[in-house]
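Just one chain is shown here, as structure tokens, and it is the form predicted alone.
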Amino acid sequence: MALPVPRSVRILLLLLAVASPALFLGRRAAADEGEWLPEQIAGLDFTALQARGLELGPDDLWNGEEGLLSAAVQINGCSASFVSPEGLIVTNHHCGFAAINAASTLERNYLEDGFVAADREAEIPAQGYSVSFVRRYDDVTAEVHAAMEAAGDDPAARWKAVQAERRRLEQEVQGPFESAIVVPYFEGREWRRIVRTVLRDVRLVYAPPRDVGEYGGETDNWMWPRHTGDFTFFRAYVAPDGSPADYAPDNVPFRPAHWLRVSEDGVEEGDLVMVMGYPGRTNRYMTSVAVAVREAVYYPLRLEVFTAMIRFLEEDTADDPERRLRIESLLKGLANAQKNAEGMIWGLARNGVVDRKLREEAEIRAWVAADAGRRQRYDGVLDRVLALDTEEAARMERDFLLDQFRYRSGAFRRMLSAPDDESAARVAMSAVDHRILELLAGLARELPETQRLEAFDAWDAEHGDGERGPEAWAELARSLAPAYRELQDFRDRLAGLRLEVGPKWISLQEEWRGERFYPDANSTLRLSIATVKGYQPRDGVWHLPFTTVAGMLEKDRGEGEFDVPDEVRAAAEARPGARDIRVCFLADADTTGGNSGSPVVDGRGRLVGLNFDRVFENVAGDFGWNPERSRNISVDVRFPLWLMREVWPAPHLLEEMGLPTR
């Protein structure tokens, strides 16, 4: 049996490969690639899109101030959409999971049993939830660049000046109806101030039981075929004068200017669809070094840490159903991140992303060298970006562990911020805190010589492998404080250097690619164009683009992750044709995390589905869209409507959406 290759050796081999010669790679445009900014929509090829079935013009989607995209909202890191003039919002069940979990008790368990508000008085406040939507965009590129230049040549000072200017520009927008965020596009080549309305009174309206909303559990997560009814309805409320407000009994439903009409016509293979939402983060323009260190170090470490944390939490609550219920949302998030890390490792290797980047970089070098003008603009740019990425990669394990100590243990984080040693030692620790810290301490002992944490080594030598109480962990936290300050200084300096070279790197790639160019996702409003289609995951296998209630019933085991509720089975058997109702469909939309809950609309702008996942072969799609494997998974909206008519009736909501109740 071959022995596993140590992380330090794996990354060294990958970095050596990055420095080796590589073959050229021809470029090609991909029809449905791209997460487009609203301001870029007018430049899309609408003649081609209309030939594919789009019946809307660019101004219908976004006219510079508003449009169909205005119906898409952001809700707690997910996407959603208004579907009625009375503030009704639909998103994914997993996006509403935390609110459903928080409202549940063992006696009234909405996670397990589902929830249907009989009327608006019965709608439940969603603790910690808010909804935001775009009002306008301001181009603040000149202001941010001026602040950066005024800071001088010190990279960290430039970075801090930019952050201060962002805060200043955001604070300029103050009022009951508006707030703002300032974000970079194209690695800081451009900056936008996004003026938003944030609605703070959000209430749970309708959620299916977990056996529908999470059907298939972690077994089916990131997989196809799927039969998951991943949907939940909320409603946004405002004060009687229409202004955003915290929860109050006399608040009234928000009345949006734009909402989506729900279609029951469905979609067929080959149909054009569009995904609107707030994709979180993609890494399309990373170098070979940056991708290599993530494949070899970052994602394997994440997988190891999250796998252990899930085990610790499950074992800690195994005999306490009430405590287990309280952590269900945390467990779900960790499990999703765990499988994402697994998919990244598998997908980056299977897709040969590092090799592809190497070939692209070789072609870029040749392209720059072949023209005097390009040499003047771009000579040395790639090498500068590679140098920054190599500097970051050389300390990735060390910095990852420093982050994990403070992010994965709440007790350790409180110790770090305690005002003195005595206060730090009094911080309460759970059994899970102890196990997490012991796991991280074990990983810290394995750090390569070039990345040792000297403060940890000294502490470890003193305290050994015995039982370590809060006093010992508090001592470690306090001793690591200089390392955290150094880490922040390092990141500030690199961020400042990237502010200078990043825009040039992006401009180089934009010119080299010679096609329409979109910025990486950054949790801001985007539009993706797609086609409903299946795919071939491996030789000899073809996945159809649709699943049905019949397939859901075929998976039923009567327990665990595959337990179809009796009400669903009874309804499926009660009416001819019910088993043929479609549950989910595939398309080749360019999506990522944050697109969960995104409305999927047809060529007429009508809601036909809710995006909720990608296929496993596309987990690594954050690093590159692929026409053969990039597939997103959506709930067919007709499945929730069937449940709302015939299984757990909500005729008042159907009427509100302008739909028949039978």
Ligand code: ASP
The other form holds:
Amino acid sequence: MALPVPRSVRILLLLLAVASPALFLGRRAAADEGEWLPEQIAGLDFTALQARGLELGPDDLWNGEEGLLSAAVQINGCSASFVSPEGLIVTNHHCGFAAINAASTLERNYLEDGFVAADREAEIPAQGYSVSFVRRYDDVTAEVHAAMEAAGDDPAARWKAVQAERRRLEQEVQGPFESAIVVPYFEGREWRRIVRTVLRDVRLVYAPPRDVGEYGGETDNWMWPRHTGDFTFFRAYVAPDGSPADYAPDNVPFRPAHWLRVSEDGVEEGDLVMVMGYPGRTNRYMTSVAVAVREAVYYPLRLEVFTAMIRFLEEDTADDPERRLRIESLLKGLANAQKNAEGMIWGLARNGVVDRKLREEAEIRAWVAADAGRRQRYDGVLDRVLALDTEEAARMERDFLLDQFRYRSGAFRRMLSAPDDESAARVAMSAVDHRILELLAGLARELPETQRLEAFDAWDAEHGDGERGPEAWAELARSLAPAYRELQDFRDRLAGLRLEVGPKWISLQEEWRGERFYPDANSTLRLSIATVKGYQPRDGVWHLPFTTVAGMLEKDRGEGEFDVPDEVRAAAEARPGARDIRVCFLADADTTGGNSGSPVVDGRGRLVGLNFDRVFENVAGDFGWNPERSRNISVDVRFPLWLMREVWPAPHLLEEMGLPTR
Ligand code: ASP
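The form predicted alone done, now the form predicted in complex with aspartic acid (ASP):
Up next: the whole complex, starting with the chain shown before.
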């Protein structure tokens, strides 16, 4: 079946089909590619790893039930680690940002001034935060596949049956210490039930001022060289009997079975390091069509919407510092996503990802055709995946807009779920709601012929001129309801079809690549093995892998995003050698969003850094790891420790981590 692919994507694919193969990246995974599952660790080449400096054996990392990886926890969308037997946790400042923001007022502004809890009493509940860690994995592949088969042939019904089975398997293990999530690996070829402990009483312990924790702001975000002290400490609490509990004053610090020892020995270029954390989402096995539509349609639209959204929010709060403070965290998230979209558009083009995918697909076709066994296993698999991707691409703009209407405007979302017209029209709308909805309406007006939203067009014809008040938007919400239902049905059907062909597509690639093979990131615990190293961002430039306090001071402009606090400058100048303290380092770990806050450990498993970002050239690394430019950025732990000794002292925390206080 021929489906209409958006014109922009057709052009891109056409151009690339005839383009030179200049940027072909090769198909073999290089040494440090891979976000390994705990269960895959035993299968890694430990002889080679030990030759590179690893002093631990597979069982030390993960023995099937526990290991060093057990110290890595998930905190909201980020990663973190236990660093003391008393439940002390370290993550990134940007991961703690929402909690610091929520605890701040204009008078007591912890974002601006930082926060040091003098003792346990002074630790502040982190609203909306929870910490979870893995207790056990159950292989539930057979159960999920059986539920799918029992649902018959209808793809949507199969998808729904899988969802229901996931919920059932999750509920089976609910208890005070345990909660479970059921997740697919390899597009549903395998399923695991991850039994976790979730701790809900999390308290803020130590945060540097924003001028350190976010030094360089959006200018330096996703960039190297970097001088950001992106760290924050929390502590997890439990009920006096040790069970997870909501915040209560008499809760006690949680005592983890595993925590990391902090090392002040540092790392040097060429050293092996390991990143343990919860990477959110990668798309390493996508087809050319799926990548092309993201490059040509999805990320440009995201960029446009996020850029406008930031402007609306900033303008709306320009004269009101109190309201502005309340949206700092929201703004930061939008700005991060905005720059991520820029990096994706730039990186997908520069890395020639679609070009590489097209070449790989041609190779795969030839490889399948060349062997009877392969033909039997994989004939038509690539075409079926491409057909699904084409179907999705053909309506990407339209579906993106439908999503944005409900994601970007809380009022519109409430209207969509209001029981009747009258209640929908009574939904309160802010000035920002109005502006964002007008922006989206403008984009809906420009949808290509093949993707029109008829209900929108009819509504627009009627309400095209003049002010559109809540009644008009409520009417739009009501008339779009069938489009949302159709979108859900479409997605259920596609998800069901992907459950069928996705695992085959993965097996095909695994066999074709002929190497150790890791599943795409899915917010579950992974290990990435890396080397500390610099890189070449562009012709004639080499980036060294370390930055120092001296470099931080050099960037200081005394205002805005580069405003080194006086206390830091004074401490740097007070002691010889302080200027040489390392602030950040680069390595080639395989990381993505969600890896923020991940502990970075040395060959002996000791904490040497906190992952917090990637370089701009690696934003598009989600679609393919590359030895030349896949670099992650970490804070060197010695920088936070210096601040905790000499700038905003916290001797009690240093002691707790078993470190000297001076
Ligand atoms: N900065 C990212 C995050 O917030 C990390 C990354 O994407 O590399 O998770």
